[in-house]
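Taking the form predicted on its own, here's one chain by itself in structure tokens.
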Amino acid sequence: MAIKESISNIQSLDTPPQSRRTLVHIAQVILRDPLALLSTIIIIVFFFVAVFAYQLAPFPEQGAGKSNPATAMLDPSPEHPIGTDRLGRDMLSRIIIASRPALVVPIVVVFLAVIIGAPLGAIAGYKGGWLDEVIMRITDLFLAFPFLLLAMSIATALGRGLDKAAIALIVSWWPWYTRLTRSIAASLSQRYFVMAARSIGVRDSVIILRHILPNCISPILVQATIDLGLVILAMGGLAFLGLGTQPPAPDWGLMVSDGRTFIFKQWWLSTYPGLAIFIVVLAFNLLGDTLRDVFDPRQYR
């Protein structure tokens, strides 16, 4: 009893703060920091429009791909804000409905990249010898390519379309994670609550589940927010090259790629989705530096 009392007890000075205080933390700082603020703010936003999408833009169906041939080409004007494309349908629109795929597949893509990527990088830092060998040189042979040159070779082999360039950034992500994870677990299994319940017989499956994960939870948490914009980012380069979102459906990407040809006359064809994009990627990489700078040790009080 005396042992498992004084696991406890080390356990209890390794692990991190309490949920709850962490997200008054959390809370704290973002209302201390307008960027953060405003990252915030704005990332609220995107998800509101992203899941309101069809009851907010004003022409749903021209927004999921209809065209209308009478009103091509026009200009901003009350009736469309922010003008029509070449084929008559409201950018606008346009614009709100393609903020749910860019709202959908990104936590997708990170979410199945973390669950492939974080195992196999804490077993690969706990377990150590040819196990993290195998592990590593396998994430070191995909991480040795650019992930976005990796994403197009494999989306142009399984093909155009939304899912294939989904599946493309899964497969070129996940390696990120394996070596974010692996290093820290491989600081993990020397601390003493690791090393005491190592010494008691607990169960090297078990020891990754319940000490190495949920410690790396926290920097995987921070590498995720930023990721989500990077991600948005990929898919509209894809979308860009054709190897992503297809027409008619909508895509930042994609309409920033069908409006260059337009850009000195009609410039909003590609400068509005741009736009968007822009304003998104910021608010993930700000969201994401606040989060680093919660959950880095030294500022944490």
Given for the second form:
Amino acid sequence: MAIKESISNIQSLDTPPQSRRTLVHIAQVILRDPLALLSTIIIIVFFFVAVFAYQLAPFPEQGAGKSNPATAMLDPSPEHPIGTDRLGRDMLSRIIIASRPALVVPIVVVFLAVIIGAPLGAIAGYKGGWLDEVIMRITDLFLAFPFLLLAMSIATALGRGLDKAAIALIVSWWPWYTRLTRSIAASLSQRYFVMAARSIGVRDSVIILRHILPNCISPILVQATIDLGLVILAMGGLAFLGLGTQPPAPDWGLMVSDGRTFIFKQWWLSTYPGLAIFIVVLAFNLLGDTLRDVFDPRQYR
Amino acid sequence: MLMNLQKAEYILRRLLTSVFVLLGLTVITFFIARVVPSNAAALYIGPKARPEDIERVTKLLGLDKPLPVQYLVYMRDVLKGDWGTSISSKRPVLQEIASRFPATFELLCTAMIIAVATGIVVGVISAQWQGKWLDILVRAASIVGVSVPAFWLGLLLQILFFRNLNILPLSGRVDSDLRFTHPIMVTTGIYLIDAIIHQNWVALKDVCLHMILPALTLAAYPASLIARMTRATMLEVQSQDYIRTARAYGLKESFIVYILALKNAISPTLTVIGLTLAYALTGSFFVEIVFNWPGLGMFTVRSLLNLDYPAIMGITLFGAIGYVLINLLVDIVQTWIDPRISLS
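Please move on to the form predicted in complex with its partner chain, as the form predicted on its own is already shown.
Expanding to the full complex; the earlier chain stays at the top.
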């Protein structure tokens, strides 16, 4: 009993960071900064468009890929506000439907990269020693590649398709979270509440699951938000190279690439899908910039 | 003397780790090239693989042997310079890469020079005017710079400067008419240098004009990152005691900023330059496609379209090795600029 009491005393001296408080703090920070607020609104609109894509698109079937030769290459008009492509599909609908993979895939990529990377980093940072060395040297190898080059060659090895491109991005992205989590875990393992748990004989696996990982969540969450913009950009790049979404499915990067041949007459074919990528990535980067100023997930390095 | 010894030891240690990193890299490229695909032999032959071809290539690459043996075969080939044969051109991959590298190298260097120069200058100015409208403008521009997809920015510049203003060429490295009027004698493969060596001034002007748009497109991202880093470190350095002391002594402001402060702010900036080179390397792929620039990027994309597997694996290995060497170089340069690094 005495031990437990003294532990709770120590804990009150050395409270671990609490996730819920961080979330409220994030909200406060966003509400105070007009640019962060604007970018949050853009991101919310983007989510909204993606969720209700089929309700919002004027021609949902064409948006999803059904060609309609009769209306090929039309200039912008009230019916087709930004024209139609060479297969007669309404460009606005294509862009709206394509917001779905553009949103879902990066979220899945970042989420799975965290699921793979964070536990490894927590183990490396908490345990230290040879296990730490091995895990970190492996991440060094992955980080020694230019990120997109690695993703590109893995995507090629796996074959074409959106799912393959996503796997390729996960494989090249997880080491960043391992590094981040390791540095947080290493500093946490010196804190009283972790040392106390260890001293009363709590198993390492329990300490990592109950004490280390939960306290890594908010810095990882901030970093993940910052990274979403980067992953959207990378997805666009892979699709532009023909490695992501395959036609006739819509994809912003692929649409920029398709419209490239016509940029001098039908300039809208490439510019609008590219603008969509740009605005979304800009919104995530602006939000990330504010979050980084306040929380800086890299402060643990 | 002591300093030099420590410096030498640091560089030696850094060289050794790079060797290990390079070895490790080949393990990853080996896995991607030989183990990940379900039928690697078929990929190496191309779409029209006959069963007997597959059998032959399986033997040749040692794909029927255990993994460690396969890796040794792979390493032997890599070290021998046998990086496979391009499916589409039937030429050795390494030769293909070597013949296209100068064009990419020229673009990459020009873009990085632009990025470093503008990034540092803009970053310093922005820090000087902290909180003023100029600073806000620079920060906004730098976020735009890291958010804009290179392939899209390139298209916008083409529309503006070729279609609307018609003052810059659309694409390519030189005007095609120039081949007859003022042909460039190729010595280094880097046209800017070749034109100067052979005093071909007409060609030099044309090469420069063709360079502007692709180089600017490629420079946007590194320039933004470098500007942000320079701004941040300048602000940090300027709040330190020795700068305040210098101010108190009444030294000239320009001397304080550009000599005293910048000298100590440059080291973190160098690290960022190393990092942005990775981006610039892959970024050059997109820029080359948009501007029809006959370098490694165009080769990569054509290989991707033709499923030219040996070529893609060769480019991956080449890019990864190049990136490791660049970072090694950055680290070594840093020890000269900032002696604290080799001491820590």
